[in-house]
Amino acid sequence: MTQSFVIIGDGISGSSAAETLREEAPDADITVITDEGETLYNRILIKEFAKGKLPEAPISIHDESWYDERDVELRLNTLVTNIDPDAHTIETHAGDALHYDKLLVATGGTPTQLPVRNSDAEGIHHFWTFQDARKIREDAEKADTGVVVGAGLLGIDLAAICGAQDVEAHYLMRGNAWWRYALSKEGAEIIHDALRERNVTPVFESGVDRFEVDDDGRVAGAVDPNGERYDADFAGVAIGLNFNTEILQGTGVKTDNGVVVDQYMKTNVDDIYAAGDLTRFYDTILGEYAQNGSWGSAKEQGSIAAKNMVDPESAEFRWVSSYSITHFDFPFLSFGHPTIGDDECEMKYSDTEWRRLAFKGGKIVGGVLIGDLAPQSAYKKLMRDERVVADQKDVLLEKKFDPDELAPAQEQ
């Protein structure tokens, strides 16, 4: 009998799964359901669009013909309201019921809203979808002053948008440095200086106590917990994601700040898989459960899930992720899990070149490179190979790092 595969979500993980399913199961019925009104677009490039650096045209990855050519049924603007694992059916807001043999949940997350007064005012933005990017660009082009909240990889996108759109902004951070869980103050200061050059001022030990609005209900300023007020006719908030797991309620699928899956992207419920940002997956390199929101990781998870939906446990997710920032005059890349570990090493080579590695049990588990990305491939390979190298930090931190200079693994 013809197999029926249903994918909920048309982000990069869902789309990657659909493409792989068609390759692995040429005769299968494949349906992709998304509550968005447009097909897959490049979430990496929408920040460049919001900065005013790109037109809309290069952002889209697939149009509807892409799905037609692969005989994939696409349902836009469709909300899944119920999943019945026993009957192997899903229901949509329109009252339709679809049968599945295997189901992939790739619904991602929704930006977390600040729990403060006036946080839903006009002019306060969260940055996740292409539609968000359009509104951000529109408002930023008209704004004179702004505030940004969220000292992480998404928050800095909003700060960079302010800089590119000539918005005089204050970047309000709760701690004493940007992305303080992955960077030391010395490394973070490179980022701080780059922000200041773009008229975005980092403000430390701060945050937002409340937003103030004008008579029309539009944001006019932000007051931090110290009582300092900052003018803002534009505001960006990026304090994390709430994973879209509501449709799994009552299914028995295990969740733990995301959907728990094994290395095959399978949940604890038969025939239900998950991929992308919302997964808490078993990381075979770390030997423990982990999460990762990078584009490359989501794409690979979608492909791995699809292969296992066709042929169970035929492919294992074993991946070293990376995330790059292209807002400044120097490159920035993080890889693996730089915010965890029990040991670390770092080195500053110049005003715009810095490197940090995180270790756990003597093995590299992540790192951050600023200014020179050349060593990334070697570091990632050491991580994949699970080499114990923390006792050779001096070699690892050499400016022109050569992995051949490391002592052989068996001699350590």
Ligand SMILES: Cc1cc2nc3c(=O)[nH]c(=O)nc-3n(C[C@H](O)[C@H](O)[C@H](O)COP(=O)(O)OP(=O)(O)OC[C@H]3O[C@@H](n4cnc5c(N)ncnc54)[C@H](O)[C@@H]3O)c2cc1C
The other form holds:
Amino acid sequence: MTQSFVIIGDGISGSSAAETLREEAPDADITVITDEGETLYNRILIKEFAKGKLPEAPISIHDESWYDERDVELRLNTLVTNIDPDAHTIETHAGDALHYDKLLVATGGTPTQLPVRNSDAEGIHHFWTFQDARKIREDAEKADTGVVVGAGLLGIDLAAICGAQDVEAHYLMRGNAWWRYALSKEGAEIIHDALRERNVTPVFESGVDRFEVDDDGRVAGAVDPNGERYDADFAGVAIGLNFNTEILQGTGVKTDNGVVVDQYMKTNVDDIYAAGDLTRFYDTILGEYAQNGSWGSAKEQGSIAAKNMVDPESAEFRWVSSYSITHFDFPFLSFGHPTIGDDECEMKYSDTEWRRLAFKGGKIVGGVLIGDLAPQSAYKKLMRDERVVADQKDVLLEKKFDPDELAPAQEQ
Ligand SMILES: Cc1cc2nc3c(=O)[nH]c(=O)nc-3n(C[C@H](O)[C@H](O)[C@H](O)COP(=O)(O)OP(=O)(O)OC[C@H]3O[C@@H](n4cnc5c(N)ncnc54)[C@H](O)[C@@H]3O)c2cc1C
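Based on the form predicted on its own presented above, generate the structure block for the form predicted together with the ligand.
Expanding to the full complex; the earlier chain stays at the top.
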């Protein structure tokens, strides 16, 4: 009997699963279903499109012939609305039912709306899809003033888009620094300065209490909880993601702010797997459940899930993720889980060079590098190897870090 694999979502995790499935199961039926109207594109690059720095073409990764060549059935503009694990079927918005032997849920997330007055006004943008990027570009090109909310990795993209599009913007942050769970104030100051150079002014201990609109219902300004008003004919909101798990309701699949999967990307329900941003996966390096929203990790999870869908427990997800920001004159990279841990160390080397490492139980669990990314591979290897190194912070923070200078690894 020909096996049938169904993948919900054609982001990088779903698409990478389709590619691996075809390699591992040459004769299987493979279907990829997406509610978007276009095939896989590079979500990482849509910000460069919105800045006006890239045309559309290089952002696309697959065209429809990619699916044809691999004999993968692709259904665009198709929303999956229901999963029946007993019948092994999924249902689409059009009422079609489709049988699966193995199912992969790779549906990612949807940006969270700000629960404030007028947050759905024209000119207020969330950022996830290529369609969002097209609208952001169109509006940012016309705008003079802007506000951005959300002091994280997506918020800074919106702030950089304002900078690149000559929108004089205020970046309203709840705390005292950008991405304050991963960077100290000193490290974040490097980012704040780079934003100021682009005419984007960070505002701390702020946020949005309400948006104001003009007579046509377009955004005109934002008022923060301190009562300060900022002019804005453009607004960008990036305060987090809601994972697209509604279709799992009633299936018995365990969720815990994300779909819970083991290191094989398998859920607790037979024949249902999940991959990508929406998973809460068992991280074999940390020895606990973790989450990660990054391109490389989603791609690897898709591929690992596919291998296990064909041959159960044949491949394990073991991965140190990285996420880089390329908006400034200096490089920026975070790796692993820089927002967790019970210990840390950091060092500033110059106005544009800074480093921080996070430790848990003496082992590196993540870090942030600004200015000089040279030590990233050595740090990531120490993390993967689960070496206890927190007692050697001086060596770790040397400007030219050399792992050979660390005391030999102890038997653990
Ligand atoms: C603007 C932006 C910049 C980014 N920059 C970086 C970066 O620099 N580095 C980095 O590592 N990561 C970056 N990321 C994050 C990275 O893009 C994501 O981690 C990755 O794309 C997640 O892939 P995924 O396959 O898990 O989910 P997604 O890419 O979200 O794909 C899920 C797909 O499933 C579809 N879907 C959802 N529900 C249904 C349904 N019921 N039926 C059918 N289809 C459905 C969705 O429409 C979507 O197409 C960025 C993300 C954004 C938005």
